[in-house]
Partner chain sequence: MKYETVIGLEVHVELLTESKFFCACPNHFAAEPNVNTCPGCLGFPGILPQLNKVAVQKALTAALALNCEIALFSYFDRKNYFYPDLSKGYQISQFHVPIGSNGYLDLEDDQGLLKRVRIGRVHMEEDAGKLVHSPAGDTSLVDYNRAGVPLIEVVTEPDLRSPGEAKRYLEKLKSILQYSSVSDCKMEEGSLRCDANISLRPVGSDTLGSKTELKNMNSFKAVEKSLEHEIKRQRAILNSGDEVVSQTLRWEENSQETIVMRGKLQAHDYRCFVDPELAPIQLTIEEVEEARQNLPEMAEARAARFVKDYKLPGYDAAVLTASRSLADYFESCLAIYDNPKAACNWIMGEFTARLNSAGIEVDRCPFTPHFMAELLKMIDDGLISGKLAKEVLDQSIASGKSPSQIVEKENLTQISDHGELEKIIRQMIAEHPDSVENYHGGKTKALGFLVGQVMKETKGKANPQLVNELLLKTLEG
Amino acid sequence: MNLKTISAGRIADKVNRGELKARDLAEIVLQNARELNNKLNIFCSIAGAEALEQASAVDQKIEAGICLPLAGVPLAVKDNFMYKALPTTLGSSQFKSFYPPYNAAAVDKLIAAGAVVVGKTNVDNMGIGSTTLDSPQGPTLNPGDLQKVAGSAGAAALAAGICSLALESDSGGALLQGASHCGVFGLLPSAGLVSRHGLAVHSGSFCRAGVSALFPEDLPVALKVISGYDPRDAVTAACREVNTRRDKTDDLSNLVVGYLETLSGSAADPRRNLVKDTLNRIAALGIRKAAVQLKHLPEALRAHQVIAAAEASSSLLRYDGIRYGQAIEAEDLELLYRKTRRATFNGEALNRSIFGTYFLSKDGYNRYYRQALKVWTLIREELKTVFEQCDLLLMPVVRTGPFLASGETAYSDLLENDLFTVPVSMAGNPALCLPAGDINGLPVGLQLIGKQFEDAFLLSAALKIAPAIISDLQGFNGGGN
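Can I see the structure of just this one chain, in the form predicted alone?
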């Protein structure tokens, strides 16, 4: 079975009807995962007996007359989500043998819905990054070009046809950027919609759990499964106050899609032309467009870096080898801390620990951190103003294509690539990456951004807009064969 041509919904339907055994599918998927992992470096660990046991349990439930929304659907889980059946490395060699005693909330919900975990996907050290270049096992390669990174190992697993859904995390753009680089659909839900219990969070203000898929119609199903209030994550209390709105997508002429006017006119950047072409395609559906402004994009990028570093420096303190992690032998306590943290953290985690500590110091607080908080408020208010002019906002996902897997990329370029995704992280809005074309032979996505907690509206609109953007999307409405 080619997972690139069949949606998760169709797989679940076949399993629920008894036309396909979840265990038979799991055996095929695991074999495929092992073969392709040698080429693409997607997984930190691949499930074996664990996945087969899960699949057999799904078959038993189906035989007992229980219908599951994700019955037998192959699932990849990012390796900063706790999953007790496999090691959770957090992208650090110091955790390569760590088996957590519990599952993350989102993992439990997906398994309960019938999904079968194929394996844990590669992640940057301590989950900090959007390229996997900072992973101790090396970067995950892009299925479309083995010289480039995939960005997200979960997106690579989807693009390679290994799984149908990927559970992801995002604090500054990893989920959306990976989806863009690999030509898949990536959904970053509203902040507070999905529990982060069991997700190793390095930035409490920005980290979120999300999901990626090959077929857009699978995203609403997966979101319904993983969302909801969780007393173990106080942020999800916001779910109790989610507002509903009239579905304007029944008549597309009611929709207004905003775009950044400063991006649409230049012929020098192919991504700007992609935005312009996409706007023309959706305008042909009767959707109106409106030029809007986000004046504080550059400032938001810098502010995000300051706040995220400050929060990471605090969050990473616990990995000292005594409370968490594996201690390195040393003559005294201070040297033990130094050696252990050096062994646990790679480049970006070390950078954020050092700079974040300074930003929270007496000298750095007023000079940097306090100013960054002001910009955070400005960008949230600016996005609120934007959504008074439009229902959805269309923006690029990345400034450049996927980086070289060799790592020969300037550090400043890595940071600048988050320009269009950090405002979404800072404001807590939902965003959806849709494949919108290709540049130099590799896929490129655009992001549709909605108002906070209007995730269902965003997905409903995207399902109607996507066929106009992706005319050659296989099996879009039917979910494949």
Contents of the next structure:
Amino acid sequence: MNLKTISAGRIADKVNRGELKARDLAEIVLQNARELNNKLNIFCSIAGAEALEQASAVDQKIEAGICLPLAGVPLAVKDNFMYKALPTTLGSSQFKSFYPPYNAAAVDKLIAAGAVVVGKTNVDNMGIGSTTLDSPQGPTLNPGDLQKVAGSAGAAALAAGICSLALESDSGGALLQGASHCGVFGLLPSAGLVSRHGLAVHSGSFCRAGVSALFPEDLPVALKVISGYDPRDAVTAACREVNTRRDKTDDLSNLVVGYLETLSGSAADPRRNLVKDTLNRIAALGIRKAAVQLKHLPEALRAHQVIAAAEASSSLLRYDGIRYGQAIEAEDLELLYRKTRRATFNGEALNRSIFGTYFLSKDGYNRYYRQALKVWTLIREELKTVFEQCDLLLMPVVRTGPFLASGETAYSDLLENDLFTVPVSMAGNPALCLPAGDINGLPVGLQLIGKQFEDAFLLSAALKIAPAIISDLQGFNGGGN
Amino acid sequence: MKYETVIGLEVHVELLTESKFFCACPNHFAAEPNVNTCPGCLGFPGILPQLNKVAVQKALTAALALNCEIALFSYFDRKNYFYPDLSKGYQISQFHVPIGSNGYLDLEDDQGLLKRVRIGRVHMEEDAGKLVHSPAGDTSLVDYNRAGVPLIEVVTEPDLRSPGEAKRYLEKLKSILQYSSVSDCKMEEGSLRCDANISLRPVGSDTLGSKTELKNMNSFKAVEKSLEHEIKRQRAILNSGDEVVSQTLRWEENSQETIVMRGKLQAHDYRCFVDPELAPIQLTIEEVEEARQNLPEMAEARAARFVKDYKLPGYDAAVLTASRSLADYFESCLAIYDNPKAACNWIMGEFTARLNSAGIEVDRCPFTPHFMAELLKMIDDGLISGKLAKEVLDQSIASGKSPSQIVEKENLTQISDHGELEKIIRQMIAEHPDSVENYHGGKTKALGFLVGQVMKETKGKANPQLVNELLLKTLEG
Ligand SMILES: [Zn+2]
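The form predicted together with the partner chain is what I need now, so please give it after the form predicted alone.
Everything in the complex follows now, all chains and molecules, and the chain you saw is the first one.
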């Protein structure tokens, strides 16, 4: 069975009707996962017996007459979500054999809905990053070009046809960028809509849980499963009033899609044309366009770096290898801390720990942190104004294609690449990455952004627009052959 | 030169809640280490803090009881530092905006005049765990039972002028927090901890001298003693022309002196910032007013009521209400026993003396108010003498058995049976004819001797009044 030609919804249908055994599918999927993993380095761990047991449990429920929305659907889970059955490595040798004593809320909900966890997907050190270049097992390769990174291992698992859904996290663009690089649909739900219980949060302000899929119609179903108030995550209290907001669009001619009039000069040309082409295509559906401005985009990027670093420098302090995970033996405690943290932190987690400590210090607080908070307010206000002029905002996701898997990329380029994804991170809006075309033989996505908690509306509109946008993708082969 | 003492106190108080501040672990004293823990308070990844609203309510009550202005909008900050007893590497605390500020407490100064001690802030925070060092000193273990327990920190302005004032402040603070059910304030269990800042300055000067910080005082008495000690030490330094070094000192209870704990006081950079994982605390004016209305009767008001309702002398009422638990004990006893003065005398006298010498808290004492009422009734009914009652009290405290159980078991009931006593009296008169003669010869002392003989014969169980009465009747008849 080729997962790239059948949606999660149809898989669930077949399993619910008894036409397909979840267990049979799981066996095929696991074998596929093992084979492709050798080539693409997608998984930190692949579930064996656990996945088969889960699938059998699904089959038993179906036989007992229970209908499950995600019955038998193969699911990839990013390795910064806690899952009891497999180690949760957080992309660090400190946690290489850490079995958390609890499941993440989203993992529990997806399993309860019938999904089968195929494996834990590769993640940057301490869950920080959008390349997997900072993973101890090396980067996950892009199924479309093995010289390049996938960005998100979950998106790679979808593009390679191993899974139908991927549980993802995002704090500055990892989810959307990964979806863009791999040509899949990535949904970053509104802040406060999905519980982060069991997600190793390094930035309470920006970390969110989301989901990616091969087929856009699977996203509303998955979102319904994982969203909702959870007392274990205080920010989800805000989503209890969501039902008062609009949830679908009936008439596309009433829809106004905004776009950035002046894309920042450094956006490579083909990408700017992609936005233009896409706008023309959706205009043909009767949708109106509106030019809008996000003047603080460059400052938002800097502010996001400062705040994310500050929060990570504090949130990662707990990783000392003493209460859980592994510490490196030393003569005294101070040395144990130093050795352990030096050996198990790298890349962006290390950078943010150092810079963030400075940003929060007496000297750095006023100079950087306080200023960053002001910019945060500005970009939120600015996005609010934008949504007075349009219902949805169409923007690029990335400035450049996926980085080289060899890691030969300037640090500044890595940071700059978050330019288009940080506004949403900072303002809490939902965003959906749709594959919109390809450049140099690799898929490129665009993001549609909605108002906070209008996720259902965003998805409903996107599903109507998607066929007009993704036509170029026909024939794209994500297998990397 | 004459110096003026300037003291400020920082008091940490554990809040009386069922569970911890940000997880569901129980908040009570546990003998076994690390039993009151969960992934949340152990700082596991992926567990976000869940605010205990009762703790906020208690902190609000405390701030109101201490006459503070209440911040309707406040939030939690993270105070970052690396220490093994701090599971997350940061402490959740209120740094930028405390829930209460600009409060005060009124107390008597050393001249007996009323003075107002300003309370700069009352803020909420979570407690850290505790390090347990091995006797050999080669290993340290961490007990996280206390990690995440809700606290308030009450910080005074430097308004206290003597160790005595500091002690009275603490007593008053303890009474208010106990009365308002904010905390049980048990210093020996660590639910009230006090650090003191102290400096001296020439009388008349209005600039502050350089201060030292005192830690590790385990009782109010120790606070007073350590401050007295530190005043002497600082005065000697200043008189010799040197400067007091700003440092942290540790009070050593055994040697009754301070030792240097940390060198120069330096402002540690805790890199405080708003905790992004917790929602801000938003209180409404209605909530605050409701909490203000619900503030309980405090010690002074209760003492006044005791004087009025129970006709107790003012002094007695003040002693009984000094701690809420003693006042509660008294009133629970009165619910089943109706002689307030007798209850007051026994509770203030014999009972308190025994608690003090045994070092037991009122509410932990096995001798319940019910037992006290039972004991007092037995005295009133003439079943036991006052002297015997003290013995019963001792035994009851030691064994936890009720007074009636003890009296019954030990066969301690007073002999008030006329027939039985008359028999013994006749026997004693027969055995001591010379005493009888002396009595008739006008020596009244002889009567005392005979009463004593009867008491001796009955092993003290005879009702002495009755013996006296019957003996007279027999001798005169
Ligand atoms: Zn706990």
